[in-house]
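To begin, one chain is listed below as structure tokens, in the form predicted on its own.
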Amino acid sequence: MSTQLIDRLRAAGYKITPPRLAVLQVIEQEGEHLNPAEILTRAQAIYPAIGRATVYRTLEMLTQIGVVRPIYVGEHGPTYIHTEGGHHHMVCSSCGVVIDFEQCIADQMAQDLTDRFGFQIKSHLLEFYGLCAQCRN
């Protein structure tokens, strides 16, 4: 578990409880694009007594302090991603599949905007919508 993240929670006035630690561990270890139900299932493997409401409250708290942010892709409700860095997706408008990709010219654009306006960019989200190869066929 990242001590920096725990320090960030304490600095924001939040207690470090076993259920919160379970959610944090899931988010750090399992990566991104997890919905609250998936986070709950994985967190229960770490801390079986955790409930759905605790997961939702913890995700709201982490969103408020800028650790994660919800993204809404398709009709399946939010999934959560880290706020730092860039996130790049292609989203199929037909089946809803989300494809992550690394290559992004937005990184250079972010630097250009920082140089031009003095705005410190900490993250960005780039999404393209269309049809995946299977839906095109």
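Residue numbers count along the first chain shown, from 1. If you superpose the two forms and keep the largest set of C-alpha atoms that fall within 1.5 Å, you have the rigid core. Note that the structure is a prediction, hence the values are computed from the model and not measured. First, how it differs from the form predicted together with the DNA.
Remark: with the core as the superposition reference, the CA shift of Thr114 between the two forms reaches 2 Å or more. The two forms, fitted on the rigid core, differ between the two forms by 2 Å or more at the CA of Ser123. Core-superposed comparison between the two forms: CA of Ile65 displaced by less than 2 Å.
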Contents of the next structure:
2 protein chains.
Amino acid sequence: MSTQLIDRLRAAGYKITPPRLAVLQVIEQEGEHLNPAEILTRAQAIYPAIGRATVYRTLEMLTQIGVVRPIYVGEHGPTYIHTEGGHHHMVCSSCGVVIDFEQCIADQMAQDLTDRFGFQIKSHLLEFYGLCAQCRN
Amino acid sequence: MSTQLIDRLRAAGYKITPPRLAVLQVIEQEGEHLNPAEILTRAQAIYPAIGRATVYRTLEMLTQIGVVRPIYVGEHGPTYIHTEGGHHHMVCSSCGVVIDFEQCIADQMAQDLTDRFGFQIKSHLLEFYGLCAQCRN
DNA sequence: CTGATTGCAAAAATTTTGCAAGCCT
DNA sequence: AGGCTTGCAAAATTTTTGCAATCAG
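What I would like now is the form predicted together with the DNA, since the data block earlier showed the form predicted on its own; can you produce it?
And the full complex, kicking off with our chain again.
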């Protein structure tokens, strides 16, 4: 479990508690596209006493300080991703499959945007929408 | 009201009805970051008899055929955007402000991704997360 | 005509809130 | 010790569903 994340919580003035550590651990382990219900289930495997509300409160807090970020890929509710280093994927609008890929040129835009808008960029999400190879026929 | 959108519905085998036209008109007019409740309200101004459920059903249908797309910018529920031509904005993780900008290099990546994955790209969403000029102090 | 579509209201699912008890620092 | 955090259960909100009536083609 990365000390870095814990330090970020502490730096932001939050207390380090077992429920929060459980959520963080879930996010860190398999932080791709998990919805609140899934996060609750997995966090309960680590710390059984954790309740629904705490998961929501923790996710909101983590979103606030930029550790995670909700995205919406067409399923029912939101899912959360670990923001580290940006995220890029393609979503098939026919079958809903999500394909991650590396190599993203978004970072090259960051400096430019900072210069133009004074906006300090921490992470990004780049989603392409279209048809996957399977669904193109 | 663009005939093009209507043609897309027709081509996909959907019937053209007043409730659907009302939603389309709302999307087309101010299709930026509207949530289902807002869309309902505005659609009711055009076609008063429209119900909640129809808005949800229509949005799902429009998502299916790629006219709109749900995104999640940190507010409570999802909001919908018109997919035409891609979308790019910055979201401040402190105050939540959303700043749109033009000039996006994502289109340049599209061909490359198509070549590598056989994925046919129709639109994209590029979101940057960070701190706006106001919140940087 | 005929099946897709709609509005309504009820049901389901998801998220938020109030509060006393408990824990981190 | 003091205040942030928590879990619980209830409340609020959001989304989905069933169905008879209606409408588009």
